[in-house]
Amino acid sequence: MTNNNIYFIANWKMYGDLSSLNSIKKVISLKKQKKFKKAKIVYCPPNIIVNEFIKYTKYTNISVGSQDCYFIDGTGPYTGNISAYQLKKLGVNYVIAGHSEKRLDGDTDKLINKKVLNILSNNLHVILCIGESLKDKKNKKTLSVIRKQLSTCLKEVKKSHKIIIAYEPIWSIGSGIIPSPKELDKTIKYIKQFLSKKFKNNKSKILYGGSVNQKNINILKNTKGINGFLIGGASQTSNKFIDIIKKTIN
């Protein structure tokens, strides 16, 4: 871990209601803690009740995203799509974009591009999921589809200090398997140069992200490079999330 501010970024997929609520309230109390003032916690709810989210958190110091957004900004005729444009005006300060689950929906690093430049064109922080599949890691082809993933996903991005990547391999989110430590450390290190490389003073962030728990943070947590994680399953129940964050920040 490095020594700034941590992230603990919950992703909350296609799951939760205006009840879930209720489950952040441990969440913001922990927040309050002087312990935990380094933790930056942002929610991403569905969609359908960021609003309440926004406004549950509004006096907290917890931040509020979006699991996605369309590739075209503004306002216009595409039934079923939120805009970047929209998110910022509601409130939102972060949008996830390329998650592997979109990406198996048909998103590819060309469209997952033109959403990065959306999001971060109206001032968002953007949670860049990148990641290599299981038959990847087989063919030990990891760094390569980590470089192609990150050249086109972030071409014609400029500056650095709204970038997130989170590191998801497709073969850990949902299977309880995560990298050895000698394997995440490679490709942290991988993704950081290239960052460095590509981005002037780069202040961009790296997570991690991919069966994330309390069991296994303590692992995780000790690799070099990482600025936090996102993390989905674990993190919809407070008292698992609360933990993490606790092992995290000890």
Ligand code: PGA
Given for the second form:
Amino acid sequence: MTNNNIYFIANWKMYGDLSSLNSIKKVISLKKQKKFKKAKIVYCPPNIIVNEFIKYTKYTNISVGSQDCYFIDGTGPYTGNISAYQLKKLGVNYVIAGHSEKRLDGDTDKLINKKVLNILSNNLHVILCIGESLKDKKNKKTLSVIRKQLSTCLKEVKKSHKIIIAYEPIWSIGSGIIPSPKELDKTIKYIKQFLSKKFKNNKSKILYGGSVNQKNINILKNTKGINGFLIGGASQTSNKFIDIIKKTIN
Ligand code: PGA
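Next, give the form predicted together with the ligand, keeping in mind that what was shown is the form predicted alone.
So here's everything in the complex, that chain up top.
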């Protein structure tokens, strides 16, 4: 863990509705405490309530993100889609791209690259998810899969200061299983090296995601070189989310 800001990004996936706003009250008051100044809290609720989240968190230090955007920017005849440009206009600051659950819908590295470029051209932070499948891991292909994902998804990206890489092994998401500290250190180190080579003045951040919870956080927070966590299930209950934040920053 670094000494700088620590990210706690809540990915609510396809959960939550207007009544969920109530549950973030406790997190807002936690964030007001001086002790948690370096906690960078970002909520990524479903798009149907993004606007309410923005209004609700307006005078707090909590940011709001979206879980995805379309690969074409601006506006146009694309039924059912939302562009990075539209999210920016709404007041969103972060957009996730390449989550493995979107990759299951057909998002390829090439398509994700288009999304990444759109997100950055709108001056938003991108949370780019990468990670290997269980089969890749068993075949000892973790690092080569990651290299391919990073090089294609970040093609033509020149600046690093708005880039957040979330390393999320697919086999860890929602499974309760996390990589061993040794495995995780090795992968994070590799990602860092890749980014330092790609960007001259590397300012990108690296997060870990996949089954982060109140129990394993004491192990995960010791991972060298990470800047925080992308949290799914455990971020939907404020008590669990707060517990994770408190245990990380103590
Ligand atoms: P999880 O999800 O914490 O529920 O495993 C993480 C994610 O999918 O971003």
